[in-house]
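Read the single chain below, which is given as structure tokens and is the form predicted alone.
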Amino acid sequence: MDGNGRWAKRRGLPRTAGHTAGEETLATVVREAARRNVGWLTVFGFSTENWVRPPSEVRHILGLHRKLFGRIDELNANNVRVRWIGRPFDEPGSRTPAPIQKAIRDAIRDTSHNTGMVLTVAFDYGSRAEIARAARLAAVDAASSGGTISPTAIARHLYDPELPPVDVLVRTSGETRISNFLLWQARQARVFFTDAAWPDFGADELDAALALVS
């Protein structure tokens, strides 16, 4: 979801205003994707690298994520089930603050009965860290069982082994490169590039991305 800061700068607004607009765009995209019977929508909310941003910007983004996970009534109204991927809270290196941890757990619990689209939020997430951790755990298994470190063994130890392969990877704001996002899961994905900054991403862009696999 790139381009929040650039979107704000073009309008003479602080970067935080771009993040606020981006959070509202995400709510809109979730509704539109659910209406189109998308099965799984995974969004890169906050990366392991984002902690180096200015503290005031990080605090603002954290507040927006707490608000996002708190939209329980809206998520339930759209039959959306929440999941999360990122550095496990109880493992070394995790930096997710306790209030965000609680918001994530509450959202997962309070939407678990829904049967529609699965919204997975990647928070404190980095794909290389995910793969390295999975390979390390697969190596422990192999050492104890005499097996081998296979792709299947690594996949079993990803943050969410049930997350399906990515069909379409969306890059906004004119970015024409992939990010440190779902590198394992997106190995055969189509990639949709758009010049629209994330706050300007709407139904038309969503439909164009979905058309790549229709």
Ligand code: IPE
Second form
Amino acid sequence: MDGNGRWAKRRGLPRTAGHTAGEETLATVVREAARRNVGWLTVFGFSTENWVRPPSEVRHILGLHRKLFGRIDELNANNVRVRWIGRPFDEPGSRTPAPIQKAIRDAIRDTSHNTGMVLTVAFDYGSRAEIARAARLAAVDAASSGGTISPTAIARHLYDPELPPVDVLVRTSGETRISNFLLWQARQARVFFTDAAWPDFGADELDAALALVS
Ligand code: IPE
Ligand code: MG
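Switching forms now, from the form predicted alone to the form predicted in complex with this ligand, please provide the structure.
Complete assembly follows, chain above in first position.
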């Protein structure tokens, strides 16, 4: 979900206003994607690299994640189940603050009965760290069972092994890079690039992205 800062700058607004608008866009996209029977929607909310941003901006983005994970009534109304991927809270290196951990846990619990789209939020997420950790765990398995470190063995240890292969990967705001998102899972993905900044991403862009896989 890239381009919040540039979107704000173009309007003479602080970057934080762009993030606020972006969170609203996400709420809309979740609703629209669920309505289109998308099975799994995974969004990059905050990366392991994003912690170096100015503290006030990080604080603002953290607040928006609490807001997003707090949209329980809306998520339930849209039959959406929440999941999360990122550095596990109890492992070294994890940086997710306790209040966000709680918001994530609560959202997962309070939407677990839903049967529609799965919304996975990547927070404190980086794909290479995910793959390296999975490979480490696969190596431990291999050492104890005499097996090999196969792709299947690695896939079993990704943050969410149930996350299906990515069909279409969307990058907004004119960037044509993947930037450490779901590198393993997106092996066969179609890629949709749009000049629209994330706060401007709407139903038309969603339809264009989905047309790549329909
Ligand atoms: C995306 O918008 C939000 C996050 C990465 C948290 P940016 O903040 O990257 O916006 P630009 O790229 O500066 O426009
Ligand atoms: Mg950016």
